[in-house]
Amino acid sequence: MSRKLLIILFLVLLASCRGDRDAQYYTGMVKFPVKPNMGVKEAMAARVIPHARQLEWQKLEMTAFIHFTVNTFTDMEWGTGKESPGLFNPVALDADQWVRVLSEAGMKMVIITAKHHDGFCLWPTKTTAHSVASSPWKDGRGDVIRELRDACERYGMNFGVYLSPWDRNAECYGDSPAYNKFYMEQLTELLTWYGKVDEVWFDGANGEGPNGRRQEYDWQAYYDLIRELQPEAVTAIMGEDVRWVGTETGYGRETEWSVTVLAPGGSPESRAINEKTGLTAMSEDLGSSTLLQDAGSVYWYPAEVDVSIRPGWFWHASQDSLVKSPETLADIYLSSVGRNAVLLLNVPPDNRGLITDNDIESLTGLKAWIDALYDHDLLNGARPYGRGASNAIDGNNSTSWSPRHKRIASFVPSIPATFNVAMLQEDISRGQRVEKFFIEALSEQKWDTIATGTTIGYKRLLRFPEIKADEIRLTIASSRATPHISTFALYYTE
């Protein structure tokens, strides 16, 4: 009879854990007292929690970007705004194909470039003639946004829009009051014509208008309009709910705090705070205890990792052979979703209006890898016993702990423990708290550390060389308050 494998989980809180003062949570942000006692800021930061819309967004894990406009037909990345609408004619456009492919790849939302910097609108807007209404596509009666929104409805996919603030076609750009009115009229159309919108995405691109005029965006007015018209939508990048991870490589930080000193959005108040702290979305450290010491506030501001499946954001025939491989996409998945972020993967349709076979092949490979990864959890169905066991498992038969002191929970899994991936999750509805952890494995009577990490957040995936262990031990070495570990799982992947 083979030896049963004993998994022993040490959830150890060192002296740096400041206790669990859960009497009060702070939704979205908290301001610190002027002269707090030692440890107060960490304890308060531990109790900052996401808005409901942010929590639901985080659960999506993988979302898709669709970059599609006149650039698709001019072989450019940034249009000039002077392109003729007559260039836009995707004779085989099939939004159902887009959504079906992306859904089958595991994506939970599609965000489309309703308007990129060139100012060409993919819907028949009333604000400008520079749109699909002036194109030969469907004799000017087409609406890409409508077709995509309807396809999302059919496939149960969330739907988001990118509306570039920078508009190289609009004559009023640079006349700040006039353009802000123009932009908000476009936002209003997108947020009222197409039903529920789940994410509004805008970057901070800000070029010069005619005669070198500089446009001042009225970010607060944009936010207020979105909250009025689509209260459940998250606002991303220059928005207040979701931040850019700081790179377009697909790789998030090893230490990724959702509770940040970086103030969200582009309002004057946020800009002033970030100028004072010297922080940007690209800063390496956004939420450590060291940063908290000089901070006046912290915010729930989680990261989105945007990356294209190709070298460019728009389709280019010359890049058909340069689509990222399933292996590269798998590594990106581990380094984005697996580092407390949501992956936003761009998959651009070609000039026919279809996702190419090259992209589909890589997406299919990625989904197969993800399915294989999560196929067998070595701790699934494990029965806890010993000290602290009563709070070590929930009704859904998944591992979960909230230790208030040094505790040990032991599990006996039902399958052999040969593994090379560990997954940890915090219950972020109660905040992000873990600052440091490590995993050890006992093999041939010797304990070895096989993985170490700092933050966990919504999800942390760690890959390491394959190991066959008699026991495994997880230690939470430092936490801002009592950690709420919702999942600890072990997997094997090729």
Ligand code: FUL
Given for the second form:
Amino acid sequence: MSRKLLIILFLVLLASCRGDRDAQYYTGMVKFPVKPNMGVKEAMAARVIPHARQLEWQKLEMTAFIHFTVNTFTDMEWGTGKESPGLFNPVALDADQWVRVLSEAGMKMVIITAKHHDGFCLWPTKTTAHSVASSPWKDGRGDVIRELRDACERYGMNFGVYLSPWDRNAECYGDSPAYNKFYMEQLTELLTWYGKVDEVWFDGANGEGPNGRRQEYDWQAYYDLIRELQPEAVTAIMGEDVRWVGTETGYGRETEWSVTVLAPGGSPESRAINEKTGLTAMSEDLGSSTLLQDAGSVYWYPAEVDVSIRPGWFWHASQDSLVKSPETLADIYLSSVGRNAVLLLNVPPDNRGLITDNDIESLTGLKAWIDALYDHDLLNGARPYGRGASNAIDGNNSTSWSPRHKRIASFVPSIPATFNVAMLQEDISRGQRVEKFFIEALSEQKWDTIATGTTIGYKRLLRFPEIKADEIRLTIASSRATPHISTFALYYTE
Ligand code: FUL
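Moving on from the form predicted alone, kindly provide the form predicted in complex with the named molecule as a structure.
To see the whole picture, the full complex is given below, headed by that same chain.
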């Protein structure tokens, strides 16, 4: 054998030992080659990874919405656009209180309705007189966005804007080029006057303008503008980076793929693809292997669960007694953050401009529950054994368990422990892969399956009846490629 051949052989061997089969990744999306087989499609889908901005967003886990506008003063959910700016007068408005309360509740970003469907702008925009500048609040010299932005700065909180595309006040709405220009001027103000913006939220609700006309939005131009002015901001819902989970109840899917066949955003190309597949954000299945069969491409398009702490999105005095309890919020946490999504919890200030005591009480209860949940990982320090145990997950997220052949990890908890919640995480910087897993516990010399699941993704939390076990076994029963499990933890919750 020639020396050259030997070197090549050595390099090939080295590459296969180092797991270089995984070396190819696709950021944001991948287009499948013509007529690939299913194995190829699954392997490619398993290697779609998030953009850096999407990964940072996912790690926030809990984010907050602030719905606030003239509706807060008129007891409405959707304003007509004909409201007088004179109505807007939150005499005790304290954005510092909002951010302090939300930060203490564990929220990592605040997104505010800079403009809701009624068209009233919470900042002194140059694009219309329908804004705080025409209101009695602070004699027309106030700026809610500035106050919120400054408070976020003080608390190290990320900041996002909701700018409703649908505008029931703007005269030019429905004159498509004119309104697109108007909307992009508003976006430009919001994205250049206030420093860093981390999320831009495009509502999908869409109706007529004051002139009775419908608008054609130039989504691509909006996205391009955002990429130019705030390259690190994620765009949500009608945006390209973050997907609406499909309900406003606080409950995500049990099987939640961040790699979807649903094409993101509102561009004509995406619309054409989704018309062909018949998929919408509300479809039950967005990413299973069955769907991959006919798909031409897949996208990293993770879910956001938006839900209000009250029945309405805006504050209504009549709903002060209907604030969700800490128990309900805890359940929502498990069903959103615990199902591979980011929670976007709406906490609307009242007509004084303050978050009410009832909301604060529930948020405090939620935070206490979360802190108690994560207080003690019963697997931390547990002794893994069996094949592949040397690189088994240790519960502190610093290593990742990537079994090639035998997808089973076994542990002996450091103490025989009682638990009722399991947490699993995949290292999504290397894609989302797991399709099926189960957890077994050895108790009184008998192995029982205590939890089963499908997808994991960034985070999966499962609650089950409490059990005391001597040994634990995690099995990845099906995965699109080598799974990279970064966390396996067991907790006890009241
Ligand atoms: C919906 C809107 O119509 C609601 O008023 C609210 O803003 C919610 C978050 O999105 O589409």
